[in-house]
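Only one chain is given next, in structure tokens, and it is the form predicted alone.
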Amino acid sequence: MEKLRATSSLRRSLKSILNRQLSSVSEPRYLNGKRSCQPTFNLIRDHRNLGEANPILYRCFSSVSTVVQRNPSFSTLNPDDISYFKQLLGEKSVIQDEDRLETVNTDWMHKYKGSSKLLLQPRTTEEVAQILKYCNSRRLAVVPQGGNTGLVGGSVPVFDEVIVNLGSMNNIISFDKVSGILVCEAGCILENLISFLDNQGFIMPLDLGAKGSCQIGGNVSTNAGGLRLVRYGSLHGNVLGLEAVLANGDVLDMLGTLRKDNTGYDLKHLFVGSEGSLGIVTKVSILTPPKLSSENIAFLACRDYSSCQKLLMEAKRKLGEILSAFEFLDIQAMDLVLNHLDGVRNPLPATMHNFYVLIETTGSDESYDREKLEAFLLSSMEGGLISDGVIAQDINQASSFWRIREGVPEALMKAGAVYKYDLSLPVEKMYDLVDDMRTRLGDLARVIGYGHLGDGNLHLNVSAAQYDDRILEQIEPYVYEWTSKHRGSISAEHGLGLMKANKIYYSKSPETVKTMGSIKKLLDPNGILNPYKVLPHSLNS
């Protein structure tokens, strides 16, 4: 390693953090969205009327939420659907099995559940038309899905809607290594696509810690962020093309692969984030930058989130174009990742600190980037940015730093309950709302800060033995009011499912979100895709 000028004193303090070691190292093991925690309760609360067909009524979601009603316009199923989904799909693709039903009608965090009788599972995109023209004609209530990791009710059923999902659409159509641009199924796994770009000498620009069980249709339909977005930008941004089916079983086909084309309204754009609420991706065509020779990855402590921030703000003037994750977790979410998590290590194990930071920076020159990453931390550590810090001397460290940051849901999870809030707001307001949540909560609970600061999206979790009445009115509608009146966003990758589809006015004006039911209405007239989700109740009453 080459030599920095500087004072002894820091030149010591430098090779320290360059050349540390971690004593031992277990393999990581990223948050795949399998159900491995027992719920510890339930909020799902069914109301019934034993007279009729079709006993679910209405549920409440949560312990002083709204109530949802079921659409009286939807169908239940009969006989003739079931003999009509067979004769196209075949029977193996055709589920009634109680125990599948059981776990795509619940979510990863045990807070939704759903009564669906019937799994359907196509493999072509003409058997998703052939589908959605029935169940349209039939007013049968449908839920795409995906790898079911999400966060806010949008995947599962809310009462007994058919589930289509797309597990079975996995294949990679075609890949231009020249161009970089991908063309696959929906139903691909987000983790089985990074390994085959990955031997191709390319990579996704989205990685999700749920990445070993969500699906790129999932993925495209909630615009997830992920990791990198601070390099790569959103899916917006990366989804070249996509194919969708409508309500009506009509087949748009959007699947181009150009970087530029301006004939007329770009409609793929209405599909990236609408949660399947107006026609379900079978494709998607996806802009993959080369894969980098050179990765670097450091993890370090800061005294205080003002730190944090002017930290990342060295970050992007000095290591510019190589940086590709800003990442940072309070010592709250750090203690409770070393606690309920099996393997993990604390990388500075001297001492806890209030904050940590992840930051990786990926390149094509292995001597000029480590040498831009010394000189950057050097001087924030001249500067009193950096209190310690250790830089990843192999794949098996930088694994275990990763896996710290994407462990945080998991560790969460085996925690307790927990009520999660995903963000968009100033960077420098950021950690105002956890320490105002802090405040508000005392002794009740414990809130926890952590998420991508690189681009302003913070995930608020309260941490609690159980779910509590208490706990819930202390932090809704404030965390929300709090959220608008910073002129922020109310969800920022997780999307509006059903826990949110209410609160949509503290991001949204009334006129957004009456334009946005009429594209609703003009796409699927008779609302039969995702009902209950994303757009506010009201607007199909």
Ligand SMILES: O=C(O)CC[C@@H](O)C(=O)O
Given for the second form:
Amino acid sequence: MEKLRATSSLRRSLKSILNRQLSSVSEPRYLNGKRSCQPTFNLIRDHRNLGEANPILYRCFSSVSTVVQRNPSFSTLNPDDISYFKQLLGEKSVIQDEDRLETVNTDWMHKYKGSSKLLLQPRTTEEVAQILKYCNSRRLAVVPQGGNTGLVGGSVPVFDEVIVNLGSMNNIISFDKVSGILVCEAGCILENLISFLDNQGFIMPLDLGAKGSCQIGGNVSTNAGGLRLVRYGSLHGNVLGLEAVLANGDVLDMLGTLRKDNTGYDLKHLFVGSEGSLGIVTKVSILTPPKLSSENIAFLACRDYSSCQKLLMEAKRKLGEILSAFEFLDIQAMDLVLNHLDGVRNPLPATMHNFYVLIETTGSDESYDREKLEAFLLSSMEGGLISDGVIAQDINQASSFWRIREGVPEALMKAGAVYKYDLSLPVEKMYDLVDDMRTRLGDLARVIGYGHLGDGNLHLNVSAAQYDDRILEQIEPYVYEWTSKHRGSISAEHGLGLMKANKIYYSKSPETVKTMGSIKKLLDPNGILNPYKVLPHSLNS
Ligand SMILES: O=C(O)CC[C@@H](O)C(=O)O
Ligand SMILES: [Zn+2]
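Starting from the form predicted alone shown above, please give the structure in the form predicted together with this ligand.
So here's everything in the complex, that chain up top.
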């Protein structure tokens, strides 16, 4: 009797949750995904870049340990080089204009800044091959660049490297509706691929906040994870083939479109996630899933981290195959979003909750999926895992939920200086690190925890008014040691770039790193491709 009464009141409260009309006014569809602050944002003026003044040393303010020496074996550009490139690519694709160079020399966060004097914009694989062949023979260092949305200083030069931007190679080559296999050039913007596939009744297996600017070649080169990985897996699984140009100009045609192919070593995987340090990815072939008709998004509040974790276990068990995203943010992240992003409202405004979880389901049967989600929410409320929640009633509400989660990095940028850590950790331990960091930092800075809970990926961000070495000393090496102790990864999905090249040993054994160094030497003996990144500096020159 007791239980029945409880259940019927729970049913009533769930009903009211489900039917709640959101008061939030929908944003202009955030799904254009542009990190809107990208072109103009310059709060972090404080970084010291000694690269320009002193070509020998680069010291990035955000990390005292990032002190790099320019590789003395690299040449510097001369007028003959410029003439060669102009002859090869045409005047318009050889850019020396200072304003344009300023943009491509600077990363999205305005934290890393190189001093390249040359931007090249090839239109074909053959042009990329000729560029690299020439640079290799002249020992000119090169930075491959896509949408330049990276967060670890991987896509901008450190010194005077030539920037090879793939943005002009943006053609879709083929799409097979039967198999769902898309073949395209590396410079295609992720959002354009998403729109193209939408018209065909398919979706990209990856989706991320930077979709409006990032390019698929950059996504593949950094093995970007994003918001759908919990459902569709990583790019190591979804990239069926690729074409890459080696440092000496050789073109590796691995652009297969087969689900199964066990003929020898699967070399394409070397280029997925090696951040342009082994070759430049010029084309990719990707397996894309069909677009399913029923999508639901719930925005939920949890009392504590343990409830979020239990909710994840329940979601996997009860939602099973329809679960397509499981994201979380803590109260500090929500507070930043509400304070720094225009027009964003909390869909659960009655009180601030310690944690928020965004769950998305995607399936093919509207009533079955909805029933499944409601049953899951009901039992989770009954079990005390959810303290409040709301289900989006239309696309605008769904977008406004996603805007909150995807807007966290933008809000952090607007709040001032930010130290970013992208960690894979056992889910049950993950938030202990956030609590530890709060204790360590006290009033020095704000600690924010959010990320892809469904993938065991924490985005630990430390926010302060300005960069300060006293803050950094409290964070590093503590965060890396903590992660290593729990057998986590110091780079879950953002790569190592310049920021963490020297930290690789926290996640990889010396023998493994040595083997990586041998592979690098084999494929790029002069070390011209994306130098100072990925591998420790001792192995990079
Ligand atoms: O800025 C970050 O720390 C995370 C960015 C991105 O990976 C995200 O999941 O929003
Ligand atoms: Zn992420």
